[in-house]
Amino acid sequence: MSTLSVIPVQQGATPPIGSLPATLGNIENYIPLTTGQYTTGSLILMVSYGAHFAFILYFLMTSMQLAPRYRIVPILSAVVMASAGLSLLREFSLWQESYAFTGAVYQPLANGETFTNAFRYGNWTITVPILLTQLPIAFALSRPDLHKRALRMAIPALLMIWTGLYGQFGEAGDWSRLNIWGIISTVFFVWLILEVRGTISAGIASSPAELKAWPKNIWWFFLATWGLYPIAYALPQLGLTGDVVVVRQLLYSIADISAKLIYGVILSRYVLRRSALEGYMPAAEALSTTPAGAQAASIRGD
């Protein structure tokens, strides 16, 4: 039987900072949840795992509608859907087994079971290079352009999650290692967004006159959407309270839909378009309702 034990706490008041095991890692670990608390992280984290898990079928129907050489990015996409799916799940599977209802409130450690985000960090190892490899793909650039800048945007966002991952433990009060490794990851973060600016700019050098704005849009929403991660990184310094882990769960699962389902989604009907100018049939039937598939049919004959 586990020793752990909870920091006796009044709701909503912050533990004592010197008081906290470090061995504990995430904040999760250590406050107690009301039943609203509870429940409502609960329904986050479902609805994280279950909207991804939903999108994989999306993905994989719509790279039907696509020209052969932008049918991998859609595909990729629901390899994204799987592989963050399943973390979410395991995620929410933890936060059932870690907290145990006593009549009162939810106390963290049941059964000695822990709770940890450090999963999510391991999806991010595996999704966030496929997510920025999508980009030169959907752009059309040379394949030698591709295979440079999807290296050079996946060293800094491996580093980034990294030392992210190292100075989350630190969350539960350390809040030196905290902020100097959030700092460091944030160093990483700026170089990523460099290299990502980079190929938004080739992608929209490349891209049809029609389709010009569409680059310029996903980099602003690239911009707001990763820019969630940081504040949810740095949320545990406002207070180690019940409110505090709900937020940071919410924070990191729109983040994630976001910054993987919506911008798949987004990434999908892109393409769609480009297939459809440059003349492929059935893209164009996809979007025969559209301005741009009656442009390609026109350009057919249609």
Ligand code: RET
The other form holds:
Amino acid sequence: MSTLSVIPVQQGATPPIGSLPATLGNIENYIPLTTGQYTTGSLILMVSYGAHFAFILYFLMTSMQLAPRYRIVPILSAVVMASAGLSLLREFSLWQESYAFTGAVYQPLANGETFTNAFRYGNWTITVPILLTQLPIAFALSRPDLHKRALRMAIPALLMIWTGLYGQFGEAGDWSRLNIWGIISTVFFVWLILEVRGTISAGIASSPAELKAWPKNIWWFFLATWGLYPIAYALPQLGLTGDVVVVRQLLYSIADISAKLIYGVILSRYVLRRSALEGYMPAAEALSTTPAGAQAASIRGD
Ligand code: RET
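Now show the form predicted together with retinal (RET), given that the preceding structure was the form predicted alone.
Below, the chain from earlier opens the complete complex, with every other chain and molecule after it.
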């Protein structure tokens, strides 16, 4: 049993922020949860890692329908799914290890274990550069341009993640650390957005006329989904309650499933269409909705 003090249960009450020992990292370690909140948190994390693991199969199988130059796009999505799935599985088991049921509530620190969201940030170090590199590959940019853009996106992305990782340890206790490092991280995010915009513009230019709407839509999708992460980062300032704890896990999960899984599906469908338009018959067959169309594609012998 830990000797660290935990806030007494008082549903809806916000503990005074200055009174917290700023040593426990994330707010999860200060707030007892009702059975409903605890189970919802478990469920959100479980659905997230389950979805990521399941889509490894989807991405590996769809890669077979693509022209060879695009196959790496869903394969990279499968790598992201495996990496994020493992990280989310760890968050899930940590969630279960951190709380103990006391007969009335789920008490944090009860097993001498602290919960942390910091593992997520560690995982982004791997997944984010991969997600960004998928863009210039899907847009079939020339190899030197691809390498240059991947690097120019990865640098602000990593600086954004690591400054955010440092800042998020300040969410319990004094919020100046959370906010100062949050702002520094946001500066890198703005730099990253500009680099991504450059890659999207190159993608619009390189896309066949039929597909020019795709990079434009991917741009808005990118802004909407990546924009959820800073909201989750800042959320503890709304109040130290069980609801905030659960809503934050929900926000992270919506962001994760959108920015990695749905994003990967969109990119795979884009490169499938591109493969077909570039004359790769298995892709044309996969897209064909009529038996005759599929047959015509087969007759071509691919
Ligand atoms: C932080 C800190 C606060 C300010 C900003 C942040 C942005 C984080 C983002 C994360 C994206 C993560 C993805 C992960 C996929 O595996 C670091 C929360 C701006 C945009 C896409």
